[in-house]
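The form predicted alone is given below as one chain in structure tokens.
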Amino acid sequence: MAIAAFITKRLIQGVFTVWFIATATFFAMHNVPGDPLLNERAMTEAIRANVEAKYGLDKPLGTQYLIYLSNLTRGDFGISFTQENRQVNDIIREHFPVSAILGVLAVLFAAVGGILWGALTALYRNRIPDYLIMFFVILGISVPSFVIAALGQLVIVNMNSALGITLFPVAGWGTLGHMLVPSMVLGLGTMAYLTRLMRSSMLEIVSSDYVRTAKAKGLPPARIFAKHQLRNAILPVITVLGPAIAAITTGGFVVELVFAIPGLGRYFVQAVQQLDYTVIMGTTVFYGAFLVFMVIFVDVLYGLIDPRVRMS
């Protein structure tokens, strides 16, 4: 029962705040300057009729408030305002496998690497390891994404020409050379923060009673690691992930547009360049809802592990 009543609380909270994410969009949206109505070369006659009538263009900003609220319940995201006949679903529904996929070699990437950098650096505490990897940690963190991704093309297009094949696609989309430097390139800042949460909940683990005593009663020293130090310093990171995986795959926007991949990204930069609120308001919301989600997935399974968490 307790179990049952955390999710339930934690599913009423999500529903809430996605709701929340909606109609901070709406009224945001419909608060910036600029109207893709009149913009002749973004929208046809056909395309501004079919708009004007499904969302009530005409009428009260409070009516136009309740048609997409009826919309949104229903799971209609509504028709893009830029592209003739163009549901907002199937935009979604066709590229967001894309930044998925990405996002979770992304998010592999980070965890495995973080998980492991971390470890390291806490068991050669102040040693030559332990400041190379908090070097490249601390580059990782403070250069922004574009310009790893642009000295990522580069890199490829210097190896590929030494080698004199193509060992690496600079660009484009299809097979998995296409996506493991764009999945590293976006996967590398989460990585070095994972490291750093890692780093300082092993050095935490490493001075505990339990470590001791495992140590005191002679138990080897990978098994301490192992069943004892890891498994506990984990935990911090299990909580931070969802929110992770959730941001690499809602947030790989420039990654996708520097290597040309067809994801979602690339639609909701042109939906702002045109003002397409469709578009903007469904991928927002669509992004809001699949981050709460994350979250409330990992609450549930850091409840299941630690039932400390639901109790308190």
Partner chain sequence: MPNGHAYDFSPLRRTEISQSQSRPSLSYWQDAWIRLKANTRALISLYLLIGLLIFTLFGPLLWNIDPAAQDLDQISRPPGEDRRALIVPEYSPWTGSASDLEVGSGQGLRLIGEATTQSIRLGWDPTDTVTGYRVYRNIYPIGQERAYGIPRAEFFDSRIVNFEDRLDLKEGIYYFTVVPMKGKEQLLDLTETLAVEVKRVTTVREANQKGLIGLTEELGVGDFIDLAFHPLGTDYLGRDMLARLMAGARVSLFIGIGAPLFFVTFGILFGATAGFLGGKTDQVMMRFADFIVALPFLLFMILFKIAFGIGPGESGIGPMLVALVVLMWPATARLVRGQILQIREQGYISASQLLGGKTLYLILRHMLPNTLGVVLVTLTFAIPSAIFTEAFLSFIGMGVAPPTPSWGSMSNEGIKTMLTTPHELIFPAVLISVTVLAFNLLGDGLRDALDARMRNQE
The other form holds:
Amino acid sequence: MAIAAFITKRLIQGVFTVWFIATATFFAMHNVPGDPLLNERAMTEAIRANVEAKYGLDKPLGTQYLIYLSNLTRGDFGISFTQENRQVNDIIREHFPVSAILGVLAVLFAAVGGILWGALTALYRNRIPDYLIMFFVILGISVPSFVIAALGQLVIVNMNSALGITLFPVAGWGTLGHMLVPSMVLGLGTMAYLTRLMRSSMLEIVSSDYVRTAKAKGLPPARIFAKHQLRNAILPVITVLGPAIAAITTGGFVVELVFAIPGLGRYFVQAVQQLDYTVIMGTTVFYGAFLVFMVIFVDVLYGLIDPRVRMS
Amino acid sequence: MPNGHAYDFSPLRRTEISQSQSRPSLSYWQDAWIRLKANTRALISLYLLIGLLIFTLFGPLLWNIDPAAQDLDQISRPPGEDRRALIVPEYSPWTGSASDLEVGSGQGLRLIGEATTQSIRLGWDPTDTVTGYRVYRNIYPIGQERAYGIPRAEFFDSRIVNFEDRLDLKEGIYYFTVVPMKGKEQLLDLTETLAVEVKRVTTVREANQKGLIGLTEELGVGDFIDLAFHPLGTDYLGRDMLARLMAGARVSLFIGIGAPLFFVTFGILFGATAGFLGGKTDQVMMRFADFIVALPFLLFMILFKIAFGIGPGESGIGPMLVALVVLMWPATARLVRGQILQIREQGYISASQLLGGKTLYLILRHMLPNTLGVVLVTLTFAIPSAIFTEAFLSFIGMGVAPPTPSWGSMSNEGIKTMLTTPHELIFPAVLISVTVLAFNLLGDGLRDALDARMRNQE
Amino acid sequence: MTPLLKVTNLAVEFSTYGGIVCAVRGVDFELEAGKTLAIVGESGCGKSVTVQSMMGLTPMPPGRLVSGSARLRGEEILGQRRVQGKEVRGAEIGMIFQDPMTSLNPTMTIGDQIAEPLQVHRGFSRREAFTEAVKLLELTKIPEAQKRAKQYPFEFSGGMLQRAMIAMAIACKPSILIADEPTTALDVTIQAQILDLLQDIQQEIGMAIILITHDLGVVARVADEVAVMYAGKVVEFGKVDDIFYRSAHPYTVGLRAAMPVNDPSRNHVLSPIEGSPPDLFSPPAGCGYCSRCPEAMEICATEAPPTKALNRGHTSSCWLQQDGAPHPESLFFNEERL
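Counterpart to the form predicted alone, namely the form predicted together with the partner chain:
Complete assembly follows, chain above in first position.
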């Protein structure tokens, strides 16, 4: 019961947040200095009127906003400004799956790696493996994603030329080989962050009272690790999975750009650079809704795992 | 006496020593400082950051070069390369007349005269069956895949068999390819490629314009002259890397340190107010903070940037600062509120109240100082994330507007030429990484030194 | 006859950022089957470290076992996981801790946690162990045990959690139960119930109890024998009557005088022990209590006092007990002298 009410409440909050994002996006786009149609060639009065009518720009702002909202609720994001006759929906449908595959692989890589390395460092606290892993973690946290992406590309180029064969393609999309390096690059920063979190969470639990109790019960170390340490240590990692997904989604912008991956992120950045208003609005609202509901999903997941949250 | 010992059973004469404690007691901050000093990594980071600040603030006084000035003789030059240039006569136009070309001598594609950064002159033998020629230029050797590089010229007359290239020449090796054309068809078997080694040259007039020749010096054609000195090389527009890095540091650190200072201050005020007032006000205030947290951060940064579009001549630093502050304060506010709520329940607050402490006094004397440690740690960790945000936005072209340099925008420019001139990416990227690393390590050290809970664990 | 447990010359130190702390500096005591031994002393005197290092619960490093032995029925248990085919921890010796709120795994049901030692040491199936866990909860007088066993620690009160802890510690019928300040974190009303429960269970399964406490009231109530610890050493050991009525160490006398007496007619004045315990980063050469002792002598500051047997099972480490030393009035404290 409690959990259903919790989910409902979070969903209502989420819808409200998405509405705010949509509204903010709409007014931000209409606040852009300059005339969006000024760049168009051969803009006679008649053509201008036609174009304005096509995008609904001839109506007052309030009406435009209402039309925009009602279109949104029907899942219609409008037509691209720069690529006429292309629906924003089609753009999202075509490019988002690519970003999603990349993102899911990166999240998996980051979460599994983070938990594994974090647990390892805690078990080998203040010994060589700990120092070694933490050295890379601190590097992973401190090096910006685009540098990691560039380095990743450099490594592929050098490896390919050293081996004389194309082990991994340098850029593009299609095969698993295309996906592997970019998703690792994308997940690396988050993995470093999760490793750190997992380590401190494990260390706290290793010295916790209930692990001492488990030892006093005479349980074998493997059982203590699996039943008492790991499960409790993963909980804080799950709480930050929402922000981690957000970080990987936006980090995807850069990785897609560097590796020339035809994902929505790259498309979004291009749209922003070309001021393709409808595409910006559509993708922003889409990304916003995606992230907001991912965070809610993770929260609910956490609630299902942690009995303390589940019950209260 | 048992055991044959003579024990002294007289009453003990109490001395100061027997009562004194062996260790002096330390205040919270003294103890924290001692712990921080014991943490080598944090200490090195601290010194590194101080050094970086000095580099940023006082560097330009020593290396007083305009970061926007272009040195067109030295474009994308890595540091430490030979910067001598030969002085040659002024450029004089070339007609490419038949006598110059020795047409018909059958030597194929060949270099006429010397290849210099002033001009490269090419000639080749006419082929009767063709309708024209295309000339390509590449900086890489032509491989199996026949990548000829950029097309430089196309002639629709088989009798035109010369080409002069003056476009953007740098010293090094160029690979020119001439492809004979028949209509629209490229005759690949008749294609010729020539590797040309280009020498760097300059003229007396140019050298004088750039102030490279001293007043007393007498230099003429045939002499060598040193071009302007760039300790860290130049970028793709010939701008001095060191000067740009220092200017970029000012932008990156201004945003990286300025924004966190602002939003942490705002967060403290907001959180402390909410925590202290409690009740309905607290709930409404924290709802608002939760709402801001739920917004996708980078998307809103980008929206902000688009909405407050940057006009010509503006750097875009202001809007970015505002956006960071508007979106990043809630974390601090939540933290401070939690601390205040905890502290409010402590005995010493009640004690102070009983002694007649006013609200403002309680907040200033007891509550804020006790949250200071946590806030300091938050601030140290907020700085790298702000630097990252700036770098990320600048990298995707949504940050500070060119020509204003920032480490992020410099990386963005540098990544395009990563394979040929890696220094343009490496320097800003290393600076970002080292700065963020130092702040992270310092933050770790501060947290370990200040966190009372960690202390008890040892 | 060998005692059930005999600890000799146990010494443990910790390396911390401030230096090496000699937390336990040569502790001896004995425990007989079915009896209750109380270890008393103020905070930081090494009570918990003594039993925890005996159980191998002290993290090493930073801890280090300097010397000593602990023999269970004559077999060494220090550094051993098993003795005579039985697991020491959980099977031979059960243990409960000070703060039941944090001593149980927050994400595991109470029943599962109690069932764990049965599964591990007795080879019970999950179902059998859980049924047994419910019985144990009933034994520790938890109402609706069947339902409670499926709940999580955060749904229990402190007193209930301590009962569950006891149920868990006695699951495998250990021969010794170590209770490390079991009532300190609980309400006074609950304290008495927990102590009664411990005694009831002791009667039922005939185990010995080592009770660590700083509360002399608790000691008087349940202990058969008492070890008084100060600055990492046992300064006096004896039957509970020896300790209370024939105190042979000025520290015991001091503790006794600092204890409230529930008798308004006696006009009792609480007299605290002035000063604080010595810094164990650099343990004193002489008696640790020297700087606070009202009877201190020159010898106390320079040489550690030897342990002297006074009468059956009563020992004291104090120079005042040596031949030729003055014999102050206050020693051999008893009620009548107040």
